[in-house]
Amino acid sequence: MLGKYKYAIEIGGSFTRIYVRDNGYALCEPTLVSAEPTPQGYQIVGLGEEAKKMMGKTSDSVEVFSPISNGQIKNYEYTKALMNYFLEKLDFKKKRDSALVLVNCGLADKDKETLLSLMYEIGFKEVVLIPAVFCSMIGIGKNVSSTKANMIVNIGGANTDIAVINMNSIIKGATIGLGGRAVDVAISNQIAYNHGLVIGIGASEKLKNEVGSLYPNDTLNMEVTGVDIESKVPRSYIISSSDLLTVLEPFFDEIIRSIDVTITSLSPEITTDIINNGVQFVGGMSKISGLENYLKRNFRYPFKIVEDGENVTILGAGKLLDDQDLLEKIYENT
C-alpha cells in the first residue's frame, strides 16, 4: 500500500516543475546546466534559471545544455546536481521523504531504474513513478477512472506523449521525440541555410515564442542578430512568421500522423469515445499561435487546446498527491 507523498516532480526537457503537498506549485525552472572546462574536468557555473541567462552570453568554452533528453537521464551527475539545487531552493532539504515522479508513457525500464536510483541518491525514502499523461488528464478535470476513453496529446519541450486512457489504465500510449527543443534547433538551422546567419538556440526559442505561427498569412516579424556565415561579423535580419512556418508545419504534421496511427489502431468503441470527448492538447508547444486554425484544417477529429497547457500536468499531479485511493489504482495499472 502506498503512503502519502509529499512531492510531485516533473523533470521536463525544457522545464522542471515541483509541487509540494500543503504548499502548492512551488518551482518552475529551466532544466539547464552551464559548465566550463577546467584542469580537473568540467565545472558547473550555473543551474536552472541562472544557466539559461548564460545562453549565448558567455565565452565559447561555457556550454549550456539539458542533462535530460527525451525523458532519459543523459548525464547522471549533472541531473543530480540540478535536482539538489532545485530542492534546496525550496528549503525542504531535510524533508525529502517521498515523491511522485512523472515520466513519459514510453520510458524504458532501464531509464526508469536510473531515475529511481537518482531520486534515492538525493535523499528520498519513497519514490513512485507515474506516467505524466494521467496527471495531465486529472489537471484538465477528466475522470481517469471512467469507462469512457479519453485521449491526450502533450507536446512538451523534448518530446510528445500521446495516450488513450480509461479505467485508470493506458489503453494505448506512445512517446515520440518531437518537442519544442527540436523546433528551436530546426529554426536555427533554417536561418543559417536560408539567410546565411548563425543564431543561438536562445534566439531561436525567442523567435518561436514571439513570431512563430501556424497561420498561413501571419505578418508578425522580429529582428534577430547573429553572425554572418561568410564574413564572420555580426549582422541583423528581419525574420517573419512565414520563415518559421516551413519549420512548424512539418513538426505538427508529424504529430498529427502519429495521432492518426494511434486512433486507427483502436477498437470502434474506443474511437467513438474519443470522437465524443475530443482529443485534448496540452504542453508548452500547444500555445503556438494558429494551432487551432491549423488543426481545423488538418485534423479530422474533435479537439480542445487546453488553456494553461504547460502547467496542467504538474497541477494534476498536485491533485493526485491528495487522492491516495486514485494514486493506488493508477499505480496498480502501470
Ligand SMILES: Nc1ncnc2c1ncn2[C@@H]1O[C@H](COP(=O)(O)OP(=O)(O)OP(=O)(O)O)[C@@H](O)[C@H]1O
Contents of the next structure:
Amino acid sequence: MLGKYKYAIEIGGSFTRIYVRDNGYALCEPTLVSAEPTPQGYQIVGLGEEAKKMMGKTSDSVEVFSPISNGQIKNYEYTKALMNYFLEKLDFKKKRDSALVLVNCGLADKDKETLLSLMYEIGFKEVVLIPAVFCSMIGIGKNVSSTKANMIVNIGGANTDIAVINMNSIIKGATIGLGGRAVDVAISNQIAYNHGLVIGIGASEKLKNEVGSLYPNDTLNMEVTGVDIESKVPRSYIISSSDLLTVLEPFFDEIIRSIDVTITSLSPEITTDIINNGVQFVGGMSKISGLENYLKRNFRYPFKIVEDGENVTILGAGKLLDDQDLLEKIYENT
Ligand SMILES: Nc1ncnc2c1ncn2[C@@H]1O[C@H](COP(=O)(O)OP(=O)(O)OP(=O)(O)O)[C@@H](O)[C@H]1O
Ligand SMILES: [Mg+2]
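Moving on from the form predicted alone, kindly provide the form predicted in complex with this ligand as a structure.
First the chain shown before, then all remaining chains and molecules of the complex.
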C-alpha cells in the first residue's frame, strides 16, 4: 500500500519539472550544470537557468552540460547538486518526505537504482519511479485504466518515448535516443559543413525552434553569427527554413519508422483502438512548425498534436498525486 506522495519530479533531458501536491506546478528549469576546472577539480559555477545563460557566453574553460543523458545519471554529484538547488528554490520549503519520480519506458534496473539512491541521499524517505508515459496520458485526459488502448509519442530533448497503454499497464513501450538535442547538433554540423561557419549549440537550438519548419516551402529566416572555420573571424549568415528541412525531415522520418514498427507488432484489436483514438504527440519537439502538415503527408494513422505538449506529463503527474487509487494500480503493474 503506497502512502500519499507530495512531489512529482520529472528530470528531462532538457528541463526538470516539479509539481507539488496542494501547490501545483512549481518549477521548470533547464537540466543543466556549468562547471569550471580548478586545481581541486571541476567546480560548479551555475545551475539550471543560470547554467543555461552561460552557454557560449563565458570563457572556453566553463563547460555547460546536462548531468543526465537518456534518463541515465552520468554525473551523480552534479545531479545531486542540481536537484538540491531546484528543491531549495521552491517557495514552499516542504519536507522532502515522498516523491514520484518519472522515468523513461526503457530505463535499465541499475539506472533506476542509481536514481532511487540519489533521491534518498537528498533526503526523500519514500520514492516511487513511475513511467512518464502514464503521466503524459493522464495529463491529456486519457483513461489509462480503460481496456481501450491509447498510444503516446513524447518527443523531448534527449529521447522519444513511444508507448501503448491500457488497463494501467504498458502493452508496448520503447525509448529511442532521438530528441531536440540531436537536431541541434545536426543543425550546427550542417551549417559548419555547408557554410563554413561554427555556431554554438544554443544558437542552433534557437534556429530550430524559430526557423525550423516541416512545411516544404517555408520561407522564415534568421541571421546567425558564428566563427568562420578557415579565417577564425566572426561572421554572420542568414539561415532559412529550407536549410533546416534536410535535418528535420530525416529526424521525423526516423521517429515515424519507430512508431510504425511498434504499431506493426500489436494485435489487430489494439491497432484498431489506436486508429480509433489517434496517436497522441507530446513533448517540446512536437511544437516544431509544420508537424501537422508533415504527419498528414507521411504518417498512416490518425493523430493529434497535443497543445502545451511539453507540460502535460508533469501536469498528469500532478493529477496522479491526488489519485491514490490510480497510482496504486499503475504501481502494481510496473
Ligand atoms: N517551438 C519549438 N520547436 C521545436 N522544438 C522545440 C520548440 N520548443 C521547444 N523545443 C525543443 O523541445 C525540446 C525539449 O522538450 P521537452 O521539454 O519535452 O524535453 P525534456 O522532457 O526535457 O527531455 P526528455 O523527455 O528527452 O528527457 C528541446 O530540444 C527544445 O529545443
Ligand atoms: Mg520529457
